[in-house]
Amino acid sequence: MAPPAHSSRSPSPSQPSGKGEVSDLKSQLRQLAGSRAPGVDDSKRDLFKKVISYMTIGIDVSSLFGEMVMCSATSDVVLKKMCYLYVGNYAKVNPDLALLTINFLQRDCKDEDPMIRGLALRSLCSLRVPILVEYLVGPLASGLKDSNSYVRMVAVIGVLKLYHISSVTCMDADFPAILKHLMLNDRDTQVVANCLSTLQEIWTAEASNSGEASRERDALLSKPLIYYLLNRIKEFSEWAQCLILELVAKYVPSDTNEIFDIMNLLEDRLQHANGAVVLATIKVFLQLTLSMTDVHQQVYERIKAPLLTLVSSGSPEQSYAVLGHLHLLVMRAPMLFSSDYKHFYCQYNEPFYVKKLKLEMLTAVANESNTYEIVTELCEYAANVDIPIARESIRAVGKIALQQYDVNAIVDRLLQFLEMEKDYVTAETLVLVKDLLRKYPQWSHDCIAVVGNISSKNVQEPKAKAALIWMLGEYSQDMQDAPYILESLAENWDDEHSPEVRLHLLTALMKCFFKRSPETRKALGIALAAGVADFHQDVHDRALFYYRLLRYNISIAERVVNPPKQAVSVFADPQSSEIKDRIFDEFNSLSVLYQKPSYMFTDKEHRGPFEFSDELGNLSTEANVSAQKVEADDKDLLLSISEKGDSGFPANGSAYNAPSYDSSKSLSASSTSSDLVILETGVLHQASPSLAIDDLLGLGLSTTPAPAPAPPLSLNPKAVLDPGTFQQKWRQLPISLSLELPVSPQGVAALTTPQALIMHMQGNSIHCIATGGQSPNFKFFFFAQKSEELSKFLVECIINTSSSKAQLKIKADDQNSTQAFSVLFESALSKFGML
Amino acid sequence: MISQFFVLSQRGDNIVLRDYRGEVQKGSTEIFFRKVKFWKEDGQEEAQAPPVFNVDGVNYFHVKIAGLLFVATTRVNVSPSLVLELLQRIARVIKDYLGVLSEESLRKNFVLVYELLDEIIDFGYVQSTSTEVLKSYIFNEPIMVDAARLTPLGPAAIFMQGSKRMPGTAVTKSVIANETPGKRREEIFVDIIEKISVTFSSSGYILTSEIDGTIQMKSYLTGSPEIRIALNEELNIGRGGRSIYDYRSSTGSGAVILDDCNFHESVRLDSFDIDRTLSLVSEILATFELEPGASGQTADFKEANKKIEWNLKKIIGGSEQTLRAKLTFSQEFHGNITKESGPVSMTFIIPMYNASGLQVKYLQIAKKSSTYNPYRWVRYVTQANSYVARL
């Protein structure tokens, strides 16, 4: 409705404060209510105009509900137009009034002027009390059997505004069959659009309690509805359009004439102005020929034009969106965009937000041929006085450098921005140095040469600081004054606001020890004492960690602390590839320019259409989302488990923040150091086993046990899990088993029926929870149990029809009996052709 | 689908709020503002903010057009690009509407604004962004502000200054405006507008260049007649087998080559691969891209915080002008002084001209008397969009 009838904005000074003029409208409007007078209808206007500007406003004019009503007793549409709208604002909180108003709807509900039925349906709908639904009904029936299709138009949607006042009322009255019947008959394209809307909404409500409204979901997917859509597309308003080209998109043809026919079908929709016709018409093309390789390759030649216009033709804000598409498609294709890099070139009076993906995009499409050229256009990006462009534009620099084989050129002009003595650039640069050196060593001398003449004075970014700290640790050997220059930092430790900085000074500290002891030892001995006294959990206890290990062995100190590194070949992508798959299927829609699948920012009962499982789904993404959220946390410092044995432990101290980690009461020296330990050799044994940290401190943790000789297995047919125990276990537990199995062709064939497969297995004792995914990726959840005890097994099942590949991840309460269970489980699934 | 559509001034006051489905709590105007207004990139730089963000379970849009914020949420995750669209075409339909788009038109006419977007949208679904269709729904008359005092929106704005021969109108004229039927003056427009971006390097070369044009079409003809527009014969889209060679030794002679083009609705291409004409009953817009080495030759500075502007009211084809800038610095400076005192943009318009060479041939109505002649507007003008010579 209009503007809020208690807005926390308080009225400007220079508009009335409101109850005096309240009252005198009110005997305005008394007046004029019984009139017959001519010229009625302009005075009541000007009154209305006047109530409903101080609506606008926020001052509330519930008062005057009762004249309002009155003086709707009038031929003039104007004037009842507004008194809807008035009438919209206020029922809702004055539900006693809004039945005075059901009358006067009522009766225009049966007018003879189609516009006054249709408004005063739409308006009685829109009152929002959930009393006075009984009235509704009879109007919507008429309504939905009206002669004209605006009448018509406003009932469907009537039905869904019904049904979100009282779903009962709807379903009772039948009107969802009544809708389905209009979608296929009525000649008017808006009311077929409109109940399309109306029934996925109800549906897709209804289908978490009723097996019926689940099927009535999936019946709108089936062939002759879609067929019956596609055929008479261009009849359809733009938006319209949308809403179909949406439904099409998860729509899987029974063969690839069919396939080919829908393409033709909808070619010259990527020739409209409209971008979301275009980017809803491309979500069906890639959909559609996701298993058809060499077909899904000419679908991307032959949406690069129209999106490329989309691009420069639209406004700032359509090119973000397109651009945010454009990103997705070329980290999918790279090669394919690799010739058009110019067109992401950024202009001179783009947005920021526009320009920072231009950047992605640049990044995206570097190869070979392409690099010099990027990079010579984003250097003078570098030097624009923009600084957050500037700072992005040396960001991409670094990311180009990183993903490619030859890096000469690139290294030269990064080491010219330190030589350009901005702050900024500067910091960027160290940042994107560092990195550097990690992938390639064999630069060191050149960068160190270079970063060696900064102060440290001048670089105040944490991230910035921390690089800096870094390389002045990592190759103290080759930089003069390095211990010197680490020395001055630890004597202002307290200076240091940024906890990632004083962990970097003590890593680097311990490095230079190792390297040049004499010149060290009273700096390091100045950051130990700091860090121990230091507020900061992390930061304490890595410092108490490097004092206890010095201690203890100074050479194994050593090789804990600076083993010798390889040289990292790949950083990890923050991003696993199911999310990217996730987002891919989500393509026009905001997770492509969030790069987040939906369930990450919507609440479920948000949710669109034909999602399936998402309970679950969900809850294996979960998994990845907490180790993503590690790996991003460690980005900086590590990206390669062969380096973890460096900078490792304490960088993952923002992964300690774990639940069983209570920084505020283990303050207790033992205490804490065990806490460390037992958190940490999790992360030794994935990491590099060879080190032997277990024995070092002496703590006498075991590794973990040889799996014992595997009993034989047996299941209990009838075990149960409910699905919220089954997510919460699933959580909890670590994954003993994964594995990969290839699925054979008749396994394939089967999955059009996955009912199949779940009979089966149950026939196996291993009972499936819950199912999703759509072709070609399909998901199951199993959980099975031991007969003769609770313990149970949890089973996340994918198979890949395209690639014809079987994932399997299995968790369970016994670790040790997992080897038996995976056995079982293969077992049955071969037995049924799967493998 | 769509939950609430608001439009805020430039300080963040609320104009115009339209709840259709009371999904997102009420204070989602000022949520929205306050993100926009202080929106930090990586939680530092401030920077303008995305069109699109998520505030606690909460998409907002936003579009930003003459100088007024709209803005839309949702908490689906619906298409990006359909609800930017959308709120384009809300603006274009209330300016079609209100003869101007600003604050003073929409707080003057917010009956009418509410009645359209009644129409627009309901419960979230868009029902129809047709200024033509929504016609027959509305019923509140428009109430003129004055055009002159506003500031040219886009660049067919342009021809609102004082032309003679080209009236203004079509920029600031209601589509219901309340005129006397007799004396109401039949008359349609076409404009053919283009932009055109060209970066040269510090050398003078051509690093990049491009035109993004479209054909915009407004009638005020009564009775929405049927109207065809011819465009060059010799008119290719896509580079098709056709070598860069050919293409450039094409221009000039009439012939243009487009890369890519796209149409909107409601015209009909029927007859357009076989000479080259758009027929359709109402409004149109084609948009077209392509890139031909540009040849507009007029200057014009730009200034801000760190710029040095400089303005040329007009200038006289083949002629010269000259700027001498001292640069004083106040403390000693290192880095590359020319890199960093670049690059030189240009904005410029020049009128009656465009650079792609493409050209309506003929404007046909079709007529529904001997003596219906309405009058027809075809005009040109190309538009510097980033024009840029580094240093």
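Superpose the two forms; the largest set of C-alphas matching within 1.5 Å is the rigid core. Residue numbers count along the first chain shown, from 1. Model, not experiment: these values are computed from the prediction. Compared with the form predicted alone:
- Once the rigid core is used as the reference frame, the Cα position of Q347 differs between the two forms by less than 2 Å.
- In the core-superposed comparison between the two forms, P388 has its Cα shifted by less than 2 Å.
- With the core superposed, K729 shows a C-alpha displacement of at least 2 Å between the two forms.
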The other form holds:
Amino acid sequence: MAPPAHSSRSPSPSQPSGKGEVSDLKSQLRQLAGSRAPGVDDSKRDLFKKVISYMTIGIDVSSLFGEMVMCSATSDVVLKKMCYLYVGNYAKVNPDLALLTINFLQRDCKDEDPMIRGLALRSLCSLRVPILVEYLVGPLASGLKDSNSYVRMVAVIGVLKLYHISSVTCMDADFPAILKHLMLNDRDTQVVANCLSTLQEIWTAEASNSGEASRERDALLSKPLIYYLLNRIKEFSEWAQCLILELVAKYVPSDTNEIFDIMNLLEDRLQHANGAVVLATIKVFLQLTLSMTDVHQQVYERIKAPLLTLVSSGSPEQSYAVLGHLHLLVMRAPMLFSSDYKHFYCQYNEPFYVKKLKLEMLTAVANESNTYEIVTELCEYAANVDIPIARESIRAVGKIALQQYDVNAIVDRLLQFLEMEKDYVTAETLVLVKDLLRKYPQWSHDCIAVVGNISSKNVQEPKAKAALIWMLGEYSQDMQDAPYILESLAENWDDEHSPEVRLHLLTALMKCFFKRSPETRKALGIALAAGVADFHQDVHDRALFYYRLLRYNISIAERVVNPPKQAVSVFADPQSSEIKDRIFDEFNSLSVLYQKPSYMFTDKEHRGPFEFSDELGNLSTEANVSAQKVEADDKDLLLSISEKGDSGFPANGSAYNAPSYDSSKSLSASSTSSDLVILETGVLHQASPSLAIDDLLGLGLSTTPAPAPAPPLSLNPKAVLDPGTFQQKWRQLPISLSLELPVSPQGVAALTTPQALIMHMQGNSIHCIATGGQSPNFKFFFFAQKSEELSKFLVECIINTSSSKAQLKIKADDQNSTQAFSVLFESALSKFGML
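Mind giving me the form predicted alone, seeing as the form predicted in complex with its partner chain was just shown?
Coming up is the bare chain, nothing alongside it.
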């Protein structure tokens, strides 16, 4: 028998089985409330622990509120703490019950024990009930004047809590002025630090509405206050030191002497054991010397040793945080760190994220003097059993080669990687060889000799296969088997799922066609026909563009697709200099670890490339065009040139075939050859528009029109399905198709607003009936209906943003249409940028 739907947790000894046990607790607490018998506090402790344990696992014990308050009349600090925890948990959701606690909390605020006074004041300010604000002013005022530093420290933070509950009450009570006095005169450094933190937050919030608050905020950066805090900085805790140093980093000294005074005061903070204090001190040094180039460079030399020491000590997490900041400095001044490259060698027991950052730094510090040692070390990592590190190390070797350091030796090592017969090594190396050939075309002979021995069947990764195809097209005149390899790929077009590979294949065949046309024309015809019918919009558009270009003029097509190229001098930097400067200004913050300015991951209007995803979703809904209409438009466009020019081109009967030929218009072999002049160099020149181009593409001169393909699957944009029917169908229908698809980084970013995906899919006639889950797992249930039938498709889509995978389960009334619907669904996801 199935368990009840409302409970999936098996009862445990510490969990009450019903209301009876809570009632027993209530009666026991009531009995102990007024008792003064010996050992009563121990009994109360046992009951309080049981109440707190029930509350922790989500059981409602708010009915015990009155009894818990009555039992709190004790001098036992442990009982007080548990009672305050209970009260704070239920006060916000039950404001009426919170009124019961005011009297005993106010009474405890006057207790002889400073620990109880502080705990009571903290609990009173943590109630966060607006109707109780009037009861906070008196205890807070008394707490700020308390003789015990712990109570004063709690009271200062209580003022900030009061400000967030009722800013008017806080300002009317003149608490900021009291805090300012405490900050300048209190002997306890923790009280001073709390005052500084509270005043910063209050005056920053008030500055937009009050000129006086703005002046007070600026006064925190005055010279007397800065020097007062710096002279006492050794007395503060580590957290407080970081707070003060963050304030000093914003201070603008009046002259260079003042800069050196501050740096001399903080010199010993660079040797502090706490990494946060060291980083905060470094930020002060860097900000103060930005306008002093020579001194700024000396600062780099001075801070290098403390940072390298922190990297080698502590936990991997601390090492990563320090390495992130060191990475930023290395990128700004790589020459200053070039002699310390051995500190960035990877240790066997370091986690992947630390090793990856070290590899980036090795790439940055490479120069003429250390390239050989660094590349030798990286080549050792390429044979590592840790595949991600092996990949990163190969990329690092390629980046160093692109910096023009010891290119000859590096190219030889990269070509040796291709002989390792490891799929991932071959894949990464092919991508790098492609970039190297773009920058160093003089190495094409050596590289092509090795690349030509690699079978395309052994290369499965899309980027690697695209790189191999690019080389086959670009250097087809030097690779004997290039046309035949490309032809086999074109014949297996449907087996290639990556749009990137299909795009490169189209371009490579075009380039090969201009160099070795007789061997390539059949493959190009197959690829153009398949590309025009491709569901991916970019592939479809490029194939259509190439097809029209060839029909118009082959010479112009060659100048467009395969013009003379100059070697690439500099590859684009993924980050602009403005972004890097902004990150540097936010030194000692998460911006350095994320490698992006704070506005990109904090403000809602800066959520990456999909910042306006809601608007994009609306546009995609409004601009949705059915597949049938697109195909019809394409057929019209294919005919537009021939009809307007009256050049005699016949009508296109199929999206998968070039124009069919009428037998009365077919040309003889002699007339065909007379229209085209094929030079010995393999370049084609078209004398005039003619039907010969169709035969040149290997599409045949059949007098019988090719049979029309099956009509594409069309969906009903106004399909309706109620949730009950969906659930019933989902239980009854078998799974027709199960897929796992990779999700692109853009797709992960887009899921910050899942509604955009829902609206986009609706624009493609695929409707969402339910959503669920939270980051990193999102679940969507979609349905669609054929346009002229009642047959429906049901989809469960689970997207995991941490693993970048999407799992699809498709169920259908018509099993024969599942594959066609799957293609439509994937195409819709691709258009959104998900795949």
